[in-house]
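Take a look at this single chain, the form predicted on its own, given in structure tokens.
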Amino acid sequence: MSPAQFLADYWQKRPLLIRGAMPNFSDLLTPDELAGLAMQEGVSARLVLERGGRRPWQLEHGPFSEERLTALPKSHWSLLVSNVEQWLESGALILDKFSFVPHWRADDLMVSFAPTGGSVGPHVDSYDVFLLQGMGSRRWQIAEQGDRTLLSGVDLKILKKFQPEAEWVLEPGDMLYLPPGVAHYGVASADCMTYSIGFRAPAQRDLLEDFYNLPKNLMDLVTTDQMYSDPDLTLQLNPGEITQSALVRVEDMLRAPLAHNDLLGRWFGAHVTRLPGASKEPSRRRMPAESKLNDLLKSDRKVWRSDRSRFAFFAPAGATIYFYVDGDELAVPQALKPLLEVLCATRCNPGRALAAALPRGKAREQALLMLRQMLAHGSLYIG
């Protein structure tokens, strides 16, 4: 099945089981290494205990101690680590396999380990997710209809009455796609690793609050749980671009026709690349000398886009293009568009590839300065 066919027939429409989606898939890390990540400061890790805790479906947040993890029961728990792409380049490359969806829609790669019987319970997500099976096996049950009442008195949003409509056992390399709103319940048939590739959708309430900067007393009047949706998504030439069709959907959500579409695009570019909850600290790196950068651009050394950064560009009609890195906007001339396309489309590029995208004349000087600043800030780094 081609990506175009998948988008037309399944994306945000119906589930799809893909046997052998990644043949001979090899786990990116071992269960012990995942546990090691969960013990580190700054790593988003959770532990879900269906049994063996002080209460059913107990939720604990990391970082965890070695003593806590070694004291876990033999079954019926799950360890989940989010944003694994920030810690493993191989995790970031997994996300790149899904670039038929625009980059700004990608959320993270979450990796979970569960012993036999481990689960996080039947639940519903408000976002698209691909569930790729690593080692072991997991039984998945889904329900597109049914009661959505939640259990009371538990830490998680778990469905009280779950009636499965279909089920499969996924083996290594198999993958299940689920659009938003499909209830699902995964239970480890044997010790297993699962890789969840999630795609975020801005909520209408968040868009309204950020764009109009409404005070709290006005935002309290906004009662909506609508999420951004794009069931008519088609393949685009560059997954790093914020397209006009995406902006039309956002404008509909804002319910305010704007006289200047550039304003909407520029606000949205900053909004979707801003890292949630991240406080920007001055970089301690030095700006590389121009001669060092020129040597790099003549070589095959790899220049990586930081997996802690989000990139996008917005190219309205006119002489100016807007480039976004982690919520910051940089206005550049049209001559820099080929360089922006390379930076936004591909996570890793040899220096020669960046050099080939550089413009001539005065715009080249601006492009070189921009690259030096990005290396100094850490949004780009040399492998």
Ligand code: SIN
Second form
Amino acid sequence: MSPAQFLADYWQKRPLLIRGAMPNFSDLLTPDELAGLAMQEGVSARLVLERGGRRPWQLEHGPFSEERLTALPKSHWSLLVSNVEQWLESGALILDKFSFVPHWRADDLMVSFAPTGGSVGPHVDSYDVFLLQGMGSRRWQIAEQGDRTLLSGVDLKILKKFQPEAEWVLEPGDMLYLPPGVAHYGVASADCMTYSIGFRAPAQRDLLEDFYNLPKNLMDLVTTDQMYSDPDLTLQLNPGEITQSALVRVEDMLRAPLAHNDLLGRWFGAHVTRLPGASKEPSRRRMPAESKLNDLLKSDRKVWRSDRSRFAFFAPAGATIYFYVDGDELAVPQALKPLLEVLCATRCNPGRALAAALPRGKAREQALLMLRQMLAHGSLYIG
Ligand code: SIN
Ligand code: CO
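Return the structure block for the form predicted together with this ligand; the form predicted on its own was the one displayed.
Time for the whole complex; same chain goes first.
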């Protein structure tokens, strides 16, 4: 199936089972290596114990000690590690296979291990997910309809009643796509690893809160010294009332930024690439010398986009393109577009490929400086 057909018929619409989605898929890491990751500080790991905890469906957060992990029961638990792409280059490259969806919609690669009988219970997620089967096998049951009441008194959002409408046993390399809102329940039929390629979608609440807090540079694009004005004011019955006609005038003033296309795109570029919760740490790297960058650009050495960075560009009609990295905006001339396209679309580029995308003339200096700054910032790094 072509990506275009998948988007037209399934994306955000209905589940799809894809047998042999990745033929001969072999696990990116062993269960022991996954456990090793779950022991590291800074790695987001969770343990779900359906049985064998102090209560059913107990949730524990990592990092975990070796004692904790070796003391786990024989069955009915799952170990889940999120953002595996940040720790494993092969994990990051798996995410690239899903580039038929814009990168700003992509969230992370989560890898889980469960012994026979292990699951995280029947539940509903609010995001799209591709569930790729690694070692072992897992029986997935799904339900698009049905009661969504949750079990009370447990750590997780588990459905109280789950009536499967379809089920499949996934073998290594098989994959199940689920749009948001489809209830699903995957039980390991044998020691099992599952790779969840998860997406994100901005919440209206966050969009509104951020949009009406426009930064000054964007605010200046639309604001004038105009004040609320009402030369058409008519006598109203009660001076205390806020009338519909007053609200129409207010709405006109509030609408100005929405009607300004460049502003909307530029605000959204910064909004959607901003890293969650992060007050940015200043980089301790030094800017590479020009000569060092020139050597790199003549070589096959790999330049990686950081798996912790978010890149996007916005190209409105006109001479300027806006490039976003982790919420920061850089305005660049059209001549840099091929370079931005390569940087944004491909996670890992040999130096020569970047060189081939460089503009000539004056813009070249700007492009080289931008690459040096990105290497210093760590949003690009040399493999
Ligand atoms: C799992 O890997 O066990 C759970 C994945 C999911 O249900 O989203
Ligand atoms: Co789920």
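Residue numbers count along the first chain shown, from 1. Quantities reported herein were computed from a predicted structural model and do not represent experimental measurements. Basically, rigid core = biggest C-alpha set you can superpose within 1.5 Å across the two forms.
If you fit the rigid core between these two forms, you'll see the Cα of A143 move by less than 2 angstroms. For K97, a C-alpha deviation below 2 angstroms is recorded between these two forms after rigid-core alignment. Once both forms are fitted on their core, the CA shift for A190 between these two forms remains under 2 Å.
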